[in-house]
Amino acid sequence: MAFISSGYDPNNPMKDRITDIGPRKYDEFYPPVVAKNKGKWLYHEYLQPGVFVHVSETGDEIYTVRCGGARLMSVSHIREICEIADKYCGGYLRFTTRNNIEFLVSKKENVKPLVDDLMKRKFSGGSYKFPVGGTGAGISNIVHTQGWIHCHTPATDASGTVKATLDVLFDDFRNMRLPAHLRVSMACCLNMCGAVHCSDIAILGYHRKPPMLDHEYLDKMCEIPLAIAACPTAAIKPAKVDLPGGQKVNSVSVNSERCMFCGNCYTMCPAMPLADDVGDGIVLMAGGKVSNRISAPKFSKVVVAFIPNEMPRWPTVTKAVKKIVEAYAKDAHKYERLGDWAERIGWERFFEKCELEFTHHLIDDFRDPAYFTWRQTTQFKF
């Protein structure tokens, strides 16, 4: 047998056994100063946008230079990142959950040359390869989903909308002028594999039409019971369909009133496509957070019910996001997150200040007692 010929001894199964075939343990990749001072860090402070220092009780320091990265990177781009890390910080770097690149510098004299080097590197089109910023009371990188590049159920693009939005918000990525940090997220459909349900500002791709049914091929391409079982709202049921020519086939029917346009059925059945050039578009949400500061964590709320896809720059989306950011920057108190600001002034005034139209589509009629009784926060409740 193959596994015996490879060296496995059934009489001594533990001999030369490989017990870990996954990634190596994370602490093997710590910079020496981090490994030496683990559990001893006293504080950190921002020295300038994109640059901060951690100070240990031993007096040791480590400097972090953060720059914007992309969710999808070429091999050559990653190699360039590694070359920069080798040159300035002994090869040590990390990626944040928002796709920022953080170079971990143990020598203070290397910080300025590294920042200068990063800001000089540009793509052939003129844009920055590694813009330094995304820290403190500013806008960090936009975490996003797959969009049209990889996903099969998006209602809009991810990389395109994020690029267009960050171009508009770039000054706030490079500076820290806002009352508190502002997190922007993007998900290209309601399944939300991005963090749009709890972000200060969220861009959400939205389908408005139920799946189309290709009855001729549905039973040939799909396991109908799986397509039915995939629907979270029980909107799909089996049906017999008469095709032109008198042929009767097994298919399904969709109850449009129950459909939530999630695309789960298309995942199981390619003969139930959901994408539509008119029905698909973008919803803007605002006011979410996961922080416990000032108030408990909040879900985002819909503030713009629908914006059509306007490729390639999505001007209506970027204009609305910019209005929200500017109103927040002008009116909120220091340390106040966007949702805290909106609740303090009232959501009615939020719409006025952000110059957004309020419609009946935005009325929150969600009534679930569990929502109010579940412990949603680490704040004490007595």
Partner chain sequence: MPKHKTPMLDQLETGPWPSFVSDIKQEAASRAKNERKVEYQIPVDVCDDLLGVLELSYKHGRTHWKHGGIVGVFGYGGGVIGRYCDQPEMFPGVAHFHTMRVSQPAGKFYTTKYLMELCDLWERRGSGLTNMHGSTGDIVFLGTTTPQLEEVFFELTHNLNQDLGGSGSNLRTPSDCVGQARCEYACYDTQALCHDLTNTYQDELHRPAFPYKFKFKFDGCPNCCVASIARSDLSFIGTWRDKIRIDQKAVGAYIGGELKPNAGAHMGRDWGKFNIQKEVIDLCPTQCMWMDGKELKIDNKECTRCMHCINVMPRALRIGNDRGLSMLAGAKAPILDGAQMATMLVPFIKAEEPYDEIKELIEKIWDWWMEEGKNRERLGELMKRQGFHKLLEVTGLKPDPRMVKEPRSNPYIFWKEEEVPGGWTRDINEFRKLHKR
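Positions refer to the first chain, counted from 1. Keep in mind the model is a prediction, meaning the values are calculated, not measured. C-alpha atoms forming the largest set that superposes within 1.5 Å between two forms make up the rigid core. What changes on going to the form predicted together with the partner chain:
If you fit the rigid core between the two forms, you'll see the Cα of T267 move by 2 angstroms or more. After superposing the rigid core, the C-alpha of E257 moves by 2 Å or more between the two forms. The rigid-core alignment places the CA of C151 less than 2 Å apart between the two forms.
Alright, leaving the form predicted on its own aside, put up the form predicted together with the partner chain.
Just this one chain is shown here; partners and other molecules are left out.
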């Protein structure tokens, strides 16, 4: 493994340095039919799950074949995607915000062979490499975060929970039988770099134990004032601590009753880890949306306060998610999103129909806005 220089000179980092050039320009990568018809598209139509056509006012058409992908992809996998796109799409493709791969086909006769080819390709373990679907009134790919693959703050794994959940929801990725589209998202801690807080169903990793305090190292590893300032509930105070060896050190104390387990202190101070095999697990939220269609965008609500981490397949999580999806599929009106359905039937009915237990944890007690989530009317259902 000999070191090969790119041309960079560590003794003279500014030599020939190129900076601030930004991303490649989008139109370098447009297929010719997109370059020609940009801004001229008239309408689109779904032909089968995962396949749709856009028709331009020029009469041109572009067929899109959408398939799911684990957002974690190896270069071997990407090269296989490229090989497929070279064969059927003149070398053009795109990715969606939800980590789907979209093969862009300008010749209609290429669509069927492409779909057949994609559905034939499987990994050695038996899973599909490129399942076609994720369109219309169905379930698209689950957006997610890094989890135990690469992050220092997660309360659960991301890739694993998503794989397990999508295995259970797979039929709805390949079909369009739901009342409206249903978006599932996953974030492995409250930081929510995946921003799952407005999803029809959100799977969220959560800690339940206050941080441990590595007193001997805390002052050496952290800026104590930053750790204190990081706490949203002011639960952290400076403290002088006697170490077992008799040494007195500067550290912090945590008022555990005020801790909401957000982990913000750990983000500022590595000597305050929260992760715990028993304390950590999953919160399920439901009923959010980002679209302005019919009703305003809204937040997801907590519907299951805690489910322990059950590696490797999180069966309690996937079972609860499946129950919510089935209750919604059975009961909601056409075009009605999950949150709109829950509001129409009432949350008391939602818990009944989804067979979920309503516990005290689900009543908001975090700051002023909590009051306005309590029921302030005599209208309720028995």
